[in-house]
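As a starting point, one isolated chain is supplied in structure tokens, in the form predicted alone.
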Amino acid sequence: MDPATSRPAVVIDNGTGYTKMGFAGNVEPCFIVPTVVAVNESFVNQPRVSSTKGSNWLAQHSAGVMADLDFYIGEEALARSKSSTTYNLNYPIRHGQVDNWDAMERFWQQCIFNYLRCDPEDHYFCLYIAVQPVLALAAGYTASKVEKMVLSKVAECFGLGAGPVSKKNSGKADNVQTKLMTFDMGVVVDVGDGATHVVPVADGYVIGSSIKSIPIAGEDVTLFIQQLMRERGEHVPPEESFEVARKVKEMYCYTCSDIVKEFNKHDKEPAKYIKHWRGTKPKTGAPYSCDIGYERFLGPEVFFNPEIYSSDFTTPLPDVIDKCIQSAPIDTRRALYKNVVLSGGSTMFKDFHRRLQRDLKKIVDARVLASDARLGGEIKAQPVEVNVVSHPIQRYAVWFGGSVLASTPEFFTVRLPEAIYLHIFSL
């Protein structure tokens, strides 16, 4: 018997904005940290000294080794970049795609050895990495170059030669069934920081041909808030503006039911609705403050009226969900409308699920009325129930699904032995 099966598997969900990590069987992740790495690049930026003396080159080499080992992740990385100019921030995942594999490997090392404090040889791993489009995963397609890169980095980081590497297709699509374990059918609306996917599930199977993705996610909300505050002339240090916008999004933003009424409310009672942000300039230590006004409700509004943010994509999220369901088999549509499940940190805005349910219901009711009008009242269509499910674990639903999955006995039978790994790389 493999001794690793007696210990809980390590579950890591690497998202564009945040990484959730913990052990299988738990309801919540042990740590939630920003997916960012601060690397000391002082040696990289130093000019190469051309000298024949071996001592000078040895000193430079030793400094390079130390610089390569000197890095931080998460909130500690953000703090280091503010306090020192020698640390540069690197976001390994951009828009749902791994952008820097070296930074990703460093991030994993810190997650395992510094945060979870476990030995990779003693645990199986369930990794969710945003490296491929959800459509490709759902269709069973594997991009060989990307897959090889994932396997290579995971093997280097976790030590493949010391033991087996649990291999579960990384991404959100194969986790959908776990998310909907209590539903026969449903639609997962997964809105993360870098990508938004709408995935329908019928009888436990993903309907791959109906999956929809949109190029608007949580990071776009942050950038829109940053833009609004800059245009209004708020005195926020440029190097702090993105982080301030992110904090404003997470702490003060909410979804409104009527954007015009919300403008009037803020104009009539500004003292009640306008919030204040206070911070300290990282370079000088001088305090600063700014007002937080319309961006409180305009930020999340980009999901329902995306034209206020970008002219490249103008289809609201409720319309995308409706198109997704309408492209599914006709006998599954009523059940899909009835179970629209939210997932991802960018669905945590106050009243987000109510606004989404209301707008989706309007689209469905308008279609039913148009159908009745075409038939001249001879046949009356039955009303369609629309229900958007909001639940306490939707912020880390992907991680929770991995926790449930890695707790089952079947999980330990799905692994990648070293022989198969070597065979893949020989192809």
Second form
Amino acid sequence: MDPATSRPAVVIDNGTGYTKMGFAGNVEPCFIVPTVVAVNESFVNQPRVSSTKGSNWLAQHSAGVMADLDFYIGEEALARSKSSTTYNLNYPIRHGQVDNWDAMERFWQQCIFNYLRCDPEDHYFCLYIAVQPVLALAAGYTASKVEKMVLSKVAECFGLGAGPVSKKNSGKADNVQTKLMTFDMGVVVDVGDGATHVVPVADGYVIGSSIKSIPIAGEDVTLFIQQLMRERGEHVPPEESFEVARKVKEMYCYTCSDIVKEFNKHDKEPAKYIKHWRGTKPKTGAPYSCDIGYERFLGPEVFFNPEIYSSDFTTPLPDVIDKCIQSAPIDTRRALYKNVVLSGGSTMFKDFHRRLQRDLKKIVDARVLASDARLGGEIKAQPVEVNVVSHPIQRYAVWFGGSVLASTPEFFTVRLPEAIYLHIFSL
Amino acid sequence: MVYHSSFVDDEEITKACGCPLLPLKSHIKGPAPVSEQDSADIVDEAITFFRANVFFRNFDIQSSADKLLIYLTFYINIALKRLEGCRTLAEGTKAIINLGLEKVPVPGEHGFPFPGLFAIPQSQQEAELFRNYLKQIREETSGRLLSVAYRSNGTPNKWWLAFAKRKFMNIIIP
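Which structure goes with the form predicted in complex with its partner chain, now that we have seen the form predicted alone?
Expanding to the full complex; the earlier chain stays at the top.
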């Protein structure tokens, strides 16, 4: 009897902004940490001394060995990099894709050994690494170069040379399935920090050709907020401005129904709407404070009017969802509109689901009206019901899906011993 | 989505250069017809919509009143830029008066910001009429802008002046 099956599997979801990790069977992850590694770079540039100079060489050599282990991840990394200059921050995942495998490897090391404190040999793993959408792989195993590399890297990381590693493609469908228990028809709108995807699911299968993704995500909202605060001349130390913008986004942002009305509300009752942020400068320790005003509602507005942030991409999120559903088979469309599910940290803004539902319903109603007019008012189409579902586990829905999946008995039987069960969002 | 003007019905209003000369609640002398004091006129609309519309780079025009709205939004952007360095209401007023004394170009002349948006004036009279209307509406907008851009004690209101750095329709202001 394999001892690993009696222990819960480890579920790790590596996202661009945050990594959620924990054990299968739990309702929420044990740790949610920013996906960042702080590495001690001061030893890297030491010149290599070839001749043995006794204690000098020894000290340098041992320092080099220790330097490898001298790194922090997550919140600790952010704290260390602020307090001293010896640590450089490294974000291994950008826009949903792993950029820096060395940093990723270190990140996983710390996750497993320091945070979760478990032995990789004793557990099965369920790893989520959001990969940039390549092609929709329906049933076949035509592994693209990226996936092969991911698989080999992960196997190398955990020292599992033996035992083939296998992957499953319809990760999103499984994830979504377990997330809502009876989910077999609907659209998943996953808005993360690095990338946003709209994935329709019908009868339990992902409709690969209808998947849409947009380049606007949580990080863009943060950058926009940072830009607005800088334009206004708020007194935030420049090295902290991105972090402050991120915290402002997470704590104070909300979705409004109408920008102009919101501006007026802010003007009329500043005491109610304008918030204050207090921080201390990292180098000098001096306190500073700044005001937070209209970026509270302009930040999330980026999803509904991407034009205000960048001219590269101008299609609002409700339009993208609508296009996605319209490209799905016609008999599934009503059911898809009825069940739009939100997932991902960037959907946590207050009233996000209500605004999305309202905008999507507007588009759908306009289309129904136009078709009624074309038919001369004789035949009236049944109104399409639009429903955007929001639920408390939105923030780590992907992790939750993995947790439920990894706690089903089938998870162990399908796997080979000591192999990593890799779920790639190969969209 | 950009906010459009509500003055869509322009049947009885005189037009110049393809743009209706909408009524203003103004005490300043000029060719504009007088509007009732409690309704919102095009200048109020422009100021209310400014902070939202300034973010957009594409504007779809639904009526000819929208053209005036675009012109006013751009003018408010210029005015805010002039007010950027002024610390008090007095300085700001001076800067705005200077702006008002500058030459006001009409469509077709060099220096008009939106070539192609308005029709070229057919006669010298039309050009002069339009120029006077623009002068009047600019002065009116400046006055109301100063009342929102500066607080009651004369200090600048940063929630407005921050928008001086924004570029409406990506046009760089000389």
